[in-house]
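In the block that follows, a single chain appears as structure tokens, in the form predicted alone.
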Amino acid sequence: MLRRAVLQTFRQGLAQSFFKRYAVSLTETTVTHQPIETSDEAGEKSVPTQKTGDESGNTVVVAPPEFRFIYPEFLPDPAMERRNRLREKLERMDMLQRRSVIEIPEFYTGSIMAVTVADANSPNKFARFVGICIQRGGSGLRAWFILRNVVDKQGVEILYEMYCPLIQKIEVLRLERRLDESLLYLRDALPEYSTFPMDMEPERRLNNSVVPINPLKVKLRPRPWLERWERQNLQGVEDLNLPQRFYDRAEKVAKPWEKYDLMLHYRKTIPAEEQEKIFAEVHSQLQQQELKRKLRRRRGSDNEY
């Protein structure tokens, strides 16, 4: 009887684990086909995202699936030789502590931002730069993003470390996304695609609106370029108007089979179960910080009137 009871308990636990993985995979597929929601919308939907354990009765918090797009820097580096569980947990605690001091808003590649940093050599002891985010990367405390702008007919790019203590303020002047994950081709594009006024005012938008996708296609200057853009599957670039031999060479070096390589995809991503644990760990603190910011904004608006 005891052996039969143990076997039955094992089967129930195995069925629950399979059901949980199936539910996570369904969530992953639905998220990839749906537009990304803003952090406010995800925060409002995060209230009912709690489930109660069947046996222990403890409440387990499940973060919204949009968090992996809004806060990608909380996910560790997928390279196994760089993984360290203790260091990753300590870094997440430091990141949350830094976010309680300075507001790091939601932004994506293609968003127009303004960053103010402390500068001892500046007369005002700070420097402010406005530009479009052309690339974002890194994980943990090493997360970074690049802003680009054309100043006096000269392209200027600045790489900021997201959690650098010198950063005093990060503003999102226009929240939007582009057709490509990286906009490095703006270096070879016409200057008007990267020119933004330094005194640009932030655009007002609804709290619960979906992040818009800008379908703009930029026009590149004639060759030579910094990279072979014809060998990259770019969606936000107009026709390159190159001779056919360039496209033939690009087809020879292409690797279309990589999108079917499951092991390559596994090595480049964090498993969905681990993502769920990480975002459940930081979900409550991020939600508390967002509520505190909303209270500060309301108090500030009340003081103005």
Second form
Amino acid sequence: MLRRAVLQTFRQGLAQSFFKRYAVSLTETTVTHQPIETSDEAGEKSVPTQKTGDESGNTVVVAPPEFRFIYPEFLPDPAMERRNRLREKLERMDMLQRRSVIEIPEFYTGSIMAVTVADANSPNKFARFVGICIQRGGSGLRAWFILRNVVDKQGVEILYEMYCPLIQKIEVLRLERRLDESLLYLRDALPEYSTFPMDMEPERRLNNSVVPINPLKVKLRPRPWLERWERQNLQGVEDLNLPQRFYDRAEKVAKPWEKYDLMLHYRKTIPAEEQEKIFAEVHSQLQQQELKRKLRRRRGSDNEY
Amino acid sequence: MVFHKRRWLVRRLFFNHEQIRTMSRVKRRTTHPPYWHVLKNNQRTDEKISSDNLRFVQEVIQDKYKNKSPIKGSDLDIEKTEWDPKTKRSGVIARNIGVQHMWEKDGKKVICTVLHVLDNHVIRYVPPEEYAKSVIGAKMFKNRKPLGCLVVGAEASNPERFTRQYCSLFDEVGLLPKKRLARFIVTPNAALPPCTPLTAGHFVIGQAVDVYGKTIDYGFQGVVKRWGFKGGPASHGTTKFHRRGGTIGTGRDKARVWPGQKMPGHMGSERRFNRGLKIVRINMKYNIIYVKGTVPGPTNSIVQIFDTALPRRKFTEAPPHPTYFPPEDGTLPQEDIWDSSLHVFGSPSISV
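Can you return the structure of this protein in the form predicted together with its partner chain rather than the form predicted alone?
And the full complex, kicking off with our chain again.
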């Protein structure tokens, strides 16, 4: 089942898998190492575990580096005042317990999803909502995502907590990424960019090893807007066509030194060594759960015939 | 009556000036321990010892404190005392390690504080007659029947960081010196012998507890954050009056500033009890208690947990008295115990 991969360091593997999975026409050359081989079965996105040896010669199991993109809520909140290793470990155990009951699939902002929740006020006690994921956040059991859709010419956004036990099913109808991490500008965009049919069918992808990036550029409605989009360096919107004074003011207000501020970025993220440890802890259980689900799906499809 | 949304900022709308005057002179915080405490932390920082002597010191420490086997219930000679509703049991020292969200069986989200019960051991028991002679005991039991006092320690650490006088407090029991000590007032029938371990099993699922802690230290804060004043307008020509207090007296009644007048000052780092918090989950393996609600103090601070003092939420049937001991026949207790109102994470999704 699991194939041996070439011995790589964590960071090398990270960069390489990043470029492989999120294939986009980049100007810089992609790293050309031996690619991580994925199995050919449809719907399977699991990657073989890499086994690195430490000094004593014992094999240390390391999770594949994609885990930090597929399961970002396993990483704790980086604020140092509120961190505690024991509590984070217990929270991760609870998260795995919940994941053993319901499948929380891989998704990104820009993916179109359908969520079914138990709702006492619905006619058949379940409410299903289809929408595009415009933002996701939180860590641990508080992880959430927002789905947006336009229903009867009314824009509707719903925030779902990923580990809430009222959620019956989360399906990803179209797995893709957009050019931005947060699609809040869809609130000021033309409504057709946020409209998705409620009875949309899940789309099957031919190439499972790469998550496509949709290079769509969205057209915004004329001003006034909810936020000053010209100050946010958005890639996924068309030219805003604003008077020059807006761009001048944006330049004055901008903080171009922030991208050089190493401590700022260090404080906002979990260090790579810790990420490795965290995912090494959880990956065996996650892989077992995936395997069980695949078997159930295959058995289910066999039973149809 | 003005409706204040942020209840935690408002103390009282109409307050009794007499009461405030007597309390405003009471010192609420000190940075030093009481005078009868021994010096705790080792003051000598740069002692030039050779590496051989250092190794010898560590050997001595290991010899002194080794061979501490876990104590079973039968080893200690605890008198078989009966529990009655007026019994006060010992409390427990724990660390507030953060907050976790859980869900009830109807889908409602609850915020639960995670409390990690540290390695508590009883250091000594002070009988009621002796405790009533101490400074605090005399004040507490001035006009009532005295109760005993259990000294409990938590978080064993390296003896090298403490002074000799502090380590000598633990010599009788032969334990590694503890970082944190606390006293719990107990009735004589709940007395425990020294060296008894206290764990998360001391508490019962569904019981109400009081948690004592020192609130978050905000430092010197202005009047808006400290007392919830509204300050002044942000614009419309206001000159230097955005977060100030405004008037501090009438000019007629008493013709001076009353004691207790709300002004900027040090906020936080005060003793507070959060009462009646319900225990919703106990993890016996890691000694963790999940308590519904929040406790005073920041994350990773030490708190003390007691059986509740609220009269309507006290025990109706006997809890583990005087404390919990794991079963003699070696059977492990249930690792994760949940309250019946909570949704267990491994169970199927809720359908209303």
